[in-house]
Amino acid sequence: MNWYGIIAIWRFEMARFFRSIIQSIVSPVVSTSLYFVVFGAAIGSRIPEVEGVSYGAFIVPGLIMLSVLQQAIQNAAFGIYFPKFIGTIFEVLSAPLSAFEIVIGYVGAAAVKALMIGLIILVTSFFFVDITIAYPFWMIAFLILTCVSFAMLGFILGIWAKSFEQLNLVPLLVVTPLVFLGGSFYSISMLPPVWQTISLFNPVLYLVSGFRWSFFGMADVPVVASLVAVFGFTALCMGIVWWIFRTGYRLKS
């Protein structure tokens, strides 16, 4: 294993990130806690308990899913796509690296800076709701297994895009509507019967119920259905990057 190597994409990533603190961190803080204030303090008015939890509190976890996904989405879709964009990729590709190597470092990174937004989004919950999490161990392997999966996710928009416009294309149009439509604000048994089938369809809702079952101890699908949807996904996204690399799809042409 070359780690040297590793730790290099590592570095050049997470250096990248704290270049733009502005809209790496702060930005998403202050969208959570809008987020917070406007469903919060509007709809919380109206609903003010989901299932024996306060809904201030309910929400937490989907906001944290939400912020979550798209920054490991983004961070890994860019991080492979401007060295493609400026022609640099061929030197990474030249290295002493092998494909499991560059996966590891991009992915890692891009998965690092995902997961600190997640842990800072959740500080700053406590500002505004009191929250007790029933399971601190497994909201953190949530967490990470979460943000590793969406990362090698967002590396394979980045090698598929051909532009700015499809880079932000599928996060944008569908990951941000999967989140909102997966009991992130609402839990999946207020809806009509019908409505709670086709919910069972949107691989986002196992992420986000089994996110919120370590925190409450509440879930709408058991956990062992969130536990296997996430390492499914996880498994699916590295066959993709396998065959990608075995077949340099759009990295050598």
Contents of the next structure:
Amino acid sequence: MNWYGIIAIWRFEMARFFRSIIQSIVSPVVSTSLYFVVFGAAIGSRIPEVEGVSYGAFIVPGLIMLSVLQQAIQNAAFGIYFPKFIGTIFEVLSAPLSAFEIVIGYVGAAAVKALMIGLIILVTSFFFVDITIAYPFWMIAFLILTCVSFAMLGFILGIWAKSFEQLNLVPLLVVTPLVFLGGSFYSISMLPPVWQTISLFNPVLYLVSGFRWSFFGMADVPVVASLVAVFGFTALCMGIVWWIFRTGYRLKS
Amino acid sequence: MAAIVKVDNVRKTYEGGFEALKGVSLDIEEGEILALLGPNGAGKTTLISTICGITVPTSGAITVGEFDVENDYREARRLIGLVPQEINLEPFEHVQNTVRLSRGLFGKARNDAIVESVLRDLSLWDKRASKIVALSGGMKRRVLIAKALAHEPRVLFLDEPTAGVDVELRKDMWTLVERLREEGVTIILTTHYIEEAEAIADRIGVINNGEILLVEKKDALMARMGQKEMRIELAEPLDAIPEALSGYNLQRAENGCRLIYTYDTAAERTGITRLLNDLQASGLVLRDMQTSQSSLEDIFVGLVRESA
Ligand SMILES: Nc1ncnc2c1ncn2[C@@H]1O[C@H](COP(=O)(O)OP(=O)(O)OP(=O)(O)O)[C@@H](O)[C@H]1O
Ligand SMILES: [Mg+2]
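Return one more block: the form predicted in complex with the partner chain, after the form predicted alone shown previously.
Below, the chain from earlier opens the complete complex, with every other chain and molecule after it.
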């Protein structure tokens, strides 16, 4: 293993994050606070408890997932797209690094950033609502797996994208709707039966459900299904990344 | 000396069907400076990129230090430093950090002493804390060289290192290249400045349309293909070349005030002594004499034109 190489990529990526540390932290904190004010306080006061949990607390796991998914995808996508765009990728491609090592560097950095933001949002939410975490170990496990798998998705997106528009389009048109429709702000039992069935095809539902279970011990889908979904998604992304490097897809001519 | 880079019948067809390399074979000897000359689009950058692992060859084999660049890419790439033709640098990174990054990518532990000496060699030490965006074009090119040298490569590829670099700096780079060679680094450079190849290369390769036209020792090349001219200034103009001198390859110039004798420096006999005797016998009075050698540029232009 070329550890120095992996660390070099990882530190370079983290440095970019810390260069704009204020933006990196302030913006998720502000937007989360807004969600709490609007959904938790204004609208939530008129919504009864969801399965014994106050609505304000109920949305915390979904809110964290929303930001974590966006951050993981964005950071990883940008991290690999930008060097491709300005041409500095040549150095990584000509270095004695295996595909696996390159992925650990880029995806690892994006996942750590997303994880940090997820934890910051969790801490922020303590100021607004009372929550206790039922299964802290599983909470962290779900969070880390989500960060890693969606950072990998972002990495794939960054390699696939040929323009900044494409880079922004996928998160906007695909990921955000999936998160909103994935039960972030409601339990799918609140939906009409048809939509409940449709929701079961949304992979994000399994993430949010499992994550919420780790907080409150209740879930829309069985926890095992959530775990299988997270691992399955991670494996799928790994497979695609492996194929990209094997074929040099959009990386090497 | 043993070949450190072996390129064996490499072909490269780009997506879209353009064949940029048409069966290139080339051995680069350890410790030499090889200059690759060729017009725009000849395939120089493609060849270098293929050796360095940035483009994938369609067929053929390449080894660097006995390591196959595809199967043993780790060992092969550790030996290589690459200065690309385009100035590709992360704009907001600092000079010293970007050089450290390069060293790390190539699997070497951080070593600030080496980074410092590389930066000093390239007169970048004063700029070590500057952001790349704040540097001039020539400085950016030197940062690229510093990055390529940060992991102490054994083989250095310089793809047009002196494009857009002023005369002073170009001389500095030649000095640097010379010093690297003394340290045993093998250097392959591409250039459009033929005087550059003439000044620093041991061997010259000419490539055109994806084919190597020749690779030869610079001196041998110049001797083999180099024609020398001797200009003879006459005291009195000549209307025609005298009968007695018709056996020589002589031309009249400047209304007969000058004779030009063209000969091959590599020939057994240049014929100069005999010509001078015959000139004297014909009663011609010489005022002055001068010889000049055709440059690499003439050779290069001739070759490329032939192959076109
Ligand atoms: N990625 C690519 N896709 C398709 N064709 C390419 C690609 N890169 C280079 N080519 C073509 O391959 C040929 C060789 O290009 P290359 O860059 O190797 O030339 P070069 O000798 O380095 O030229 P120059 O002196 O201008 O740098 C050119 O005709 C070029 O158009
Ligand atoms: Mg080129």
